[in-house]
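Here's a solo chain for you in structure tokens, the form predicted on its own.
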Amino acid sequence: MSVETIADDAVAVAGVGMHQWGKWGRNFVEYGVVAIERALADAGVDWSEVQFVAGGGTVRNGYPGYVAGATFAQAMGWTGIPISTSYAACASGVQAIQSARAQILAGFCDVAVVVGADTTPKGFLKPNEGGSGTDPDWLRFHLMGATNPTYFGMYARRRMELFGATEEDFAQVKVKNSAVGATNPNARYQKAFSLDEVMASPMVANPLRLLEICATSDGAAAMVLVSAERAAKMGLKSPVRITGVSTVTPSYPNAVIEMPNFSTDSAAGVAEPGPTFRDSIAAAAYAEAGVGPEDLDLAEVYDLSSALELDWYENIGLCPEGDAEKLLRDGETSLGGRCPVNPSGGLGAFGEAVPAQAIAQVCELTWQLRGQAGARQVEDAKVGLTINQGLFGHGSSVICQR
């Protein structure tokens, strides 16, 4: 597609940048500034040209984290531009993308920066202190002792009971992702693990082992989004375009348990539920972009655990329910397969830097669609999808095309 044929309602990704994931122990703002500067350099745009900043919020870093849009605008140098801050747990990054995209499509600006960064504690991501009996996230920790891996383990056990998944299937997901993560300079864990190494790692939440559960990490990701008109003025040839964004919420009755809840809506006495929440996330993005799962060349999915990656294969329509294990075993989701999943290495290679990770997924799509992904490159990639979800019913999916 030439630059002249970009639709007026399209938003182009002019630049992307990241700060490597790790456990650096520094102020999250430092990471975000690095990511912004790299995205600006990638786009060939000066900070003075940016007309809007959308930040993904973090609740672990005090007031600056709560007002991340302003925090990063100040760190880069006040220029008087409008800002926004979005918090939707792990979906914060896509809500920030949607905020910037809406500003561009409404004609309020034509150059926007989207950024998310986090500094995380050791161990589990836990609720902030001062919670109460009205906060299910606080309750599941203090009343039930149900940390995040507890839920991951229950979801994995569900796959085993319903669809015959095995512990080796879960381990093979880690093996697949670590092979590409080892080549990703932005990943925290740049090491390829063997099946034996994964299976020998300590059990954390039966049936999931240490190497099958993502860590908590520091890191940052940023993007420069521009209007179609601005892309043309910049001379961008066939830029990566964001053609679909989903930020859906569940529909009643939500009869499938979702973290951090410990009960579901009752489906008794009401109409049969429609698509599950997770199924609805990608469906909304497909509908807006005018593509379907058969069009995907790659996908970045939210592998909080290796087992959850298998669920996402079905949720994004790569296969019918119960067939994810076959898709994995046949190599269809590996690099070189029909639709590689998590060619970045996924969260297993990165860990969680909550407001940054959904943005990082779109950065990976951008590099892949440009053909700039190096050893992890998906051949002739033209259409990619990201998907994740945040606590308390936040869907998150982006479709990019070139």
Given for the second form:
Amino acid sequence: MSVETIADDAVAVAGVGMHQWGKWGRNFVEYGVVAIERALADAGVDWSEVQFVAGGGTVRNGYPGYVAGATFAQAMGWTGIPISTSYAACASGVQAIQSARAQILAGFCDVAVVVGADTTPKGFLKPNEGGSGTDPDWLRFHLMGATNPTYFGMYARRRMELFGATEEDFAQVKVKNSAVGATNPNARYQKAFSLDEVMASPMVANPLRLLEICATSDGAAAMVLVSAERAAKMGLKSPVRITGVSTVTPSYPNAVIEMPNFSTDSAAGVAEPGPTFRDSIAAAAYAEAGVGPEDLDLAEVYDLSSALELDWYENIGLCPEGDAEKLLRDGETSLGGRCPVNPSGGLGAFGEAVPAQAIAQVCELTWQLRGQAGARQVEDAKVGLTINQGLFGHGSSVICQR
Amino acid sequence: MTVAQIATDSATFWDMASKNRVPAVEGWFTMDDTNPALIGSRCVDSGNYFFPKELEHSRVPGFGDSKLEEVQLSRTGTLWSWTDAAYAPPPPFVAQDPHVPFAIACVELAEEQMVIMGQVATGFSVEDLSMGMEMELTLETLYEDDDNEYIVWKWKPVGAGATGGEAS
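What about the form predicted together with the partner chain, after the form predicted on its own?
All chains and molecules follow, beginning with the one already shown.
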């Protein structure tokens, strides 16, 4: 048999596309349309064949952002197809993926487009107006001046105190990721930074420096997902398959302080917390895919800060808690290492385009598993994992296999 | 007490005489100048705590029917982690002009088994903080307008004097 079919319970990634990340200042819809057109071309699928659009929403671009699925269906040209829009902060993209995947697995459609795009303002992400006195996101800025980097700084300091991480370790994550990001045509910052340059950048949220905290970017990512049957009809040879998707929420009590909260859940009167929320995110994806951390050839993790990448090594099971610095120092997560992490360059090279980011992570896995990643190619990659977390308790992880 | 602190305190005194001291958020802490406390709530049946308080429905799974009572939380705890804001946070934070960097702490309360965030008291920087040190709740002015001083809770190292860097 010349065409290898895939299992009925998997969906195939038939095509992926991005609009380069940057600070272009144009309408987010333009970026999304470019990404969709590229994903369709990559898949060899015409827009008229698409039966469902799943959009990741954005809260920074007025009403069209709240209804992103419809916005992109209209921008591409109404064809009467159903749409969905998902908002889950940084995890919006994975919820859009899961929405399209569920439609396919339920048999409601067999060709779906997933898209996320954003145009972001300069500087710190800030809360939306309107919630004020009842919105914890508004209140944490107002009452404490707690920005997102405030939380990243807390986690980073804790790593230093508990596990002996150093400021150089954090900087080295940026050095590692910028070296590959420099070769990625979709990245915003295509520059390899030296350790000295990172260490010389100004402190933003002690112990984290400007070059270690992800910027906010414009950008877009899209993909075409198809059913196993459709993949076979299209003659896709060993397509990249999505074999696990995790959209878990925390379990009570959540004992780690998280954006935008003022406190952790108390554990005074209830059972001690089990696995942390972040540990539970990848666990659900592994369980569905039937693989484990030992099977990973690469991972795309949400490096909102350089130090956070180290937390994720442990959360996805690459090493026990406290050993992430050793993994980094030994080069095991660099290109050429045992399990390269963020071969795309990560958020450090892209900056964050919120609803696009989780989709972009899967685009990178797709290129890597197909062997199309050019200078940043992970050799012989067969299994990849993405992980991400959206504030207000949104887990996000996708496992792709080929 | 340093001369700088006395000067600051007397300036505060004169402001107090002319402005109302109002909480920056209603009902989150007692306006007690000497022994302020955060106001949380307790799920009576499970014994678990909430901050900010929940009074309508317990968030503890399986205890949705529990009575909830308002309680004052422990005034002291141990430092869980800390960072600072070297750049001015965006609105709705009311930043000074020019921005004065401040530290922010997460403090773990033993009785409640929870971690609560807050700014660190004026005059203390990240250099003054260390893992596990004892911190106590204090009240300070967050910002002011023509009529009011808006008060917020902060965490302050217990028994420590500000080591330089006094906001002057």
